[in-house]
Every structure is written in structure tokens, then in C-alpha cells.
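What follows is a single chain, given as C-alpha cells, in the form predicted on its own.
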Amino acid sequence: MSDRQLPQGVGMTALVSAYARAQESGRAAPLVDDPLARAFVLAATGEPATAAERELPRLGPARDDADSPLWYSLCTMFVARAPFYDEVVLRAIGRGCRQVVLLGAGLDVRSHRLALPADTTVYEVDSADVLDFKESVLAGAGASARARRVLVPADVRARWSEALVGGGLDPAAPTVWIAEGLLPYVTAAEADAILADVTRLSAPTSSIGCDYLNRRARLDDYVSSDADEAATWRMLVTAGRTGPELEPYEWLSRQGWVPRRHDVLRLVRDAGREIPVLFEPARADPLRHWLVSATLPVPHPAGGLAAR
């Protein structure tokens, strides 16, 4: 392993998400093309940059050297949701929004790979360990962002909003909020606090994207005779949290947002990919992964709301 101080907890989720994007980027017709993802994987595993053309080394549940139904399930969800979040950002930018906030930013490099206007500011909220690791890898790769980046070292499960405003966020201007892979790792109380702060700091026409599981993952959702696979799944289930107490469509609606739900499995089918065993819909009480986009409407002069 590298002598870098690797992030813990959700930071590992950020690393395996980058691993999935690195694998996907090597496909002939990738759903997401992230040329920097491999650099994060190599740095995390201590592999030299000269390993760029070889198979990726194993990292937690991620593997590039063998068939793994568990990794295929996770990897497919990671890459299938990425274009959705890209579209949420680009649609907001197209409407004139110039503030992007990545909550639990992890190793997201949308500021580098998306065609963002130069006057866009991308705020990346995550722990100092994650952001330090990310910056060291980006600097080593000589990567240049297309938009202005502001790093906000803060725990999204605690007090982060003051640090974000202190970093320059203008609550009077529209913002697009991205909470990719965040809700399954927070409690109901933490989710409510995050949404309350997001809503308080959002001007009309702001938008948000998030994803969630229909229920908390269980050990019997994935059963394997492979001891390593079984141990990995046990670790992932243990790390999961409840997320919002309400179904996120209602959760967002109650705070004044106008939400729309999207089915990740439909995106997988549309891409011509095999449905992952972990999310097989024919099973009894299947585990489902949903995406939600929402906008904050403009107050109507008569006191109602007018979506825009």
C-alpha cells in the first residue's frame, strides 16, 4: 500500500466509485469517461503511474482481474447513475446557474470533465482527508479544471453550511446541489438536517440530484460461497444507514421542492447492460436503487408556486 493517509469510511466508497469510472472509461462506448479516475486508484493502492495500461489492482470489493457478481452489481450502479448527475448539472448550467455544490464530493471531477462555463464555481464539500488526497493526486496528474473550484473541508453529517457560505456560496443565486451516493450513508436525522440546510441556502430555480435505496440493504440480499465476497458484503451492509425516514419524493416535496424519480435499472437496460444480480427485480422484496432530481419553484405573486 501507499504511504498516503487514505480516507476512511465513506472515503472508501469514493475510491471504489472512482475504480468503477476507471473501468468504464476503458470501454468502447462508456457511459462515463473519466480519464482521471485511474490515477486515484493507482495512488490509493501505491501502484506506479506506469501501471496505467495494466489491469487495475484490487481495492476493497473492486476487482479488474476476475468475474465478481457483487462487484458487477456495485460497478453497474456507480456508472449508470453518473450520466444522470452530469445531466442534472448541465441542465442547471443551461438555465444560467453558475454555482455547483458537491455534497460528499469524494473523488468527483465534474469540474474537470464537464464542459462548464469558466464563470462557474464548483464547491466540493468533504472531509479534509478526502480533499487532501484528491488534491495531491490531481496535482501529480497535472490536471486542470474547466471551472473555478472551492474546497470546503467539512463533514456533511455535521455543520457544513457555514463553511460553504464562508467559502463564497451566494444563497441569493441559484445553485445545483449534487448528493451522489450520500443518502445511504447517513441517518434519518442527518438527512433531514442536510436537506434543511440545502433548502435554506437555495434560491428559486435551484436544483438537486440524489439517489437512495428503497430500503436498507440486508445480508440475505447477496449470498455467496466465496468467503471474501461474503465478508465484503457484510462490511458494506454494516456501513449502510437508513437515509431519510420518508420516501425521498415526499421528503423533498415537504420542503417545497418539485421532485421527479428516475429508475436506475431502466438506465441500465437502455445502455444494453445486464441487470445486476443484487438488484434483480424478480426477487421477493427486491433491493432497488432510485435517482431523484428536483427543482425549487419560483414563488407566485399570488402566494402559490410556479415551477420554472
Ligand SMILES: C[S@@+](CC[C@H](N)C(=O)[O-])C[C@H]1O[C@@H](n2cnc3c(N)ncnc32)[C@H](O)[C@@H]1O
Contents of the next structure:
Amino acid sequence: MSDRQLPQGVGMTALVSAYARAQESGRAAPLVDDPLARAFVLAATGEPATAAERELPRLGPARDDADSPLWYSLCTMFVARAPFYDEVVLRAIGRGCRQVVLLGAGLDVRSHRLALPADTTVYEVDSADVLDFKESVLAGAGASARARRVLVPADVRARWSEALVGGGLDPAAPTVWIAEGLLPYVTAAEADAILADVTRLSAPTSSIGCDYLNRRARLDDYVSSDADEAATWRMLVTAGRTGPELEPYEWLSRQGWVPRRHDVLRLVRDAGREIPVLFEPARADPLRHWLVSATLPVPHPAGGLAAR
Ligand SMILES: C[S@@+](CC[C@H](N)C(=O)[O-])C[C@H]1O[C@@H](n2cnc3c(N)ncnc32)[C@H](O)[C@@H]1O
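Following the display of the form predicted on its own, present the structure of the form predicted together with the named molecule.
Shown next: the complete complex, the earlier chain at its head.
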């Protein structure tokens, strides 16, 4: 076992997301192929980086078998939304954007995985313990990024935007913002403040992708007779917050963005996967996972706004 410090508290969710990508990367025709995700999982579980077994060791709620409907629910959403976020980034890059900000970056390695032009800067905002763990594993794996990376250790509920600008972000140039899996861990007021800062730092044609739940998850959303599963669900419900109060279309358009809805369950179905039990739409008061992208329009010379 190495003396690496594991991310604590909500930072642990970064490991769980990486686990889903590691597991998915081992499948035929994966929805996301993340060659570094396995290294994070092995480092977190104390396995040697060379461990050859196909099956990943268990890690909190994550397990590399088909025995847990709860883990199936979570990992399916994580891997189904990953290509959506890749596309949000690559579309912006295609329009000439060269600033990417990963809010709650966790163990996201898009700066290594995606074909980003070398003059792109990827800002990775997360807590110091998550970023320290990430850097130590990436260094051990000898991984090299395709773009310039700037690490911004900060709490997105506090003064993170100063740290980002201090790290070099140019608010006069367009930015693509990715908040993948972050918003379910902040309150509605915190989410509003984050979006206000994002908007203030965004030049016209900037874009954003984010996801959150329609309501706070509750204990009775997932009842299991398996003690491990019940404990895992309790832990996730406790860590979760409301996220934005408004439905995504309204939340983003109120601050001047032009949003587009996306249907994550359709992404799941299109991938030939079963709809996860936790997000089954036929349930009473279903838990819905919202996925949205949006662009900030160019102000029109006559005073209106022109969408691009
Ligand atoms: C579910 S993980 C997603 C990580 C990554 N975006 C991905 O999809 O793999 C949520 C991430 O948000 C980060 N996070 C949660 N609350 C945060 C806060 N207040 N400030 C900074 N990061 C936060 C956690 O540390 C974690 O890395």
C-alpha cells in the first residue's frame, strides 16, 4: 500500500466516477475509453499498478460485477453522459475556443484523452486532496497531457473564480465550462452563485455542459435488503444536496444562456443498455437526471442577442 492520501468526503465520488470509466474501458465498444482510469482505481485500492486481473477490486459502492442494481444505476449514468461532455468540449474547440474549465474536475483526464490542440489550456478546479491524488497517480503512470493543464485547488462554494483568473483564465476569450457530476453536491444558492461567476467570466460564444437531479435523492428512492447496498445509498443520500432549484432550461436561460436539453435515458437506450432502476421513469415521483448544454450568445449591435 502506498502512502498516497485518498480524497476524503465528497472527493471520494471522483474515485467512483473514475471506477465507472475504468470498468467501461474494459468492455467491447466502450462508451468512454479512459486508459488512465484503471490506474486511479488501483492506486486507491492499494493494488500494484501492474495488477493484470481483468476484474477491478471493489471500491465503496463500485464493483466490477453484475450483482448490484445500485452500482449499475450509477455507473450507467456516469458512462452514458461522458461522450456528451466530450462533444461539448470538442464542439467548442472546433469553434476556436482554447480555454476549458473543469469544475469539480475530479479524475477527469480529458486533457489526455481528447484530441485537443496544443494551445488549449485546461483548468481543473477541485479540492486540493483530489488534485494531489490525481497528480501523484498521473506522474506514476508517466501520463502526458495533450494540452496545457492548470490545477486550481479551490472550493467552488467559496472564492474559486479569483483563483481561476489568477491561474491565467482570460474572461475576454471564450471558455467551455464542464460541471460533470458537480451540481448534485451543492445547494441551490451555491449553484446559483457558481453560475453567476461562470457567466461573469464568460465571453460571448462560451459554452457550458452540466447535469443535476430534479430533486434531492431520498433514502426511499432505493431500498435494498443487501446491507452493503443500503449503507452505500445512505452515504450517497447524505453527501447529496439539492443542486439548482430550477429546471435546467430555465436556470440557464435566466442568466442569458441559450440552453439545449439532452435526454440521458435516451443516451442509455441508444447505447443498448437497460434503463437503471434508480432512474426508471415509471416510478412515482421519479428521480430524473438532467443533462444540459448551453451557449452564451453574441450581443447584437442593435441591442438584442444573436445565438451562434
Ligand atoms: C461525482 S465527482 C465528478 C468528478 C468528475 N467531474 C468526473 O465526472 O469524473 C464530483 C467532483 O466534484 C468535486 N466537488 C464536490 N464539491 C466540491 C466543491 N465544493 N468544491 C470543489 N470541488 C467539489 C468532488 O471533489 C469530485 O471530484
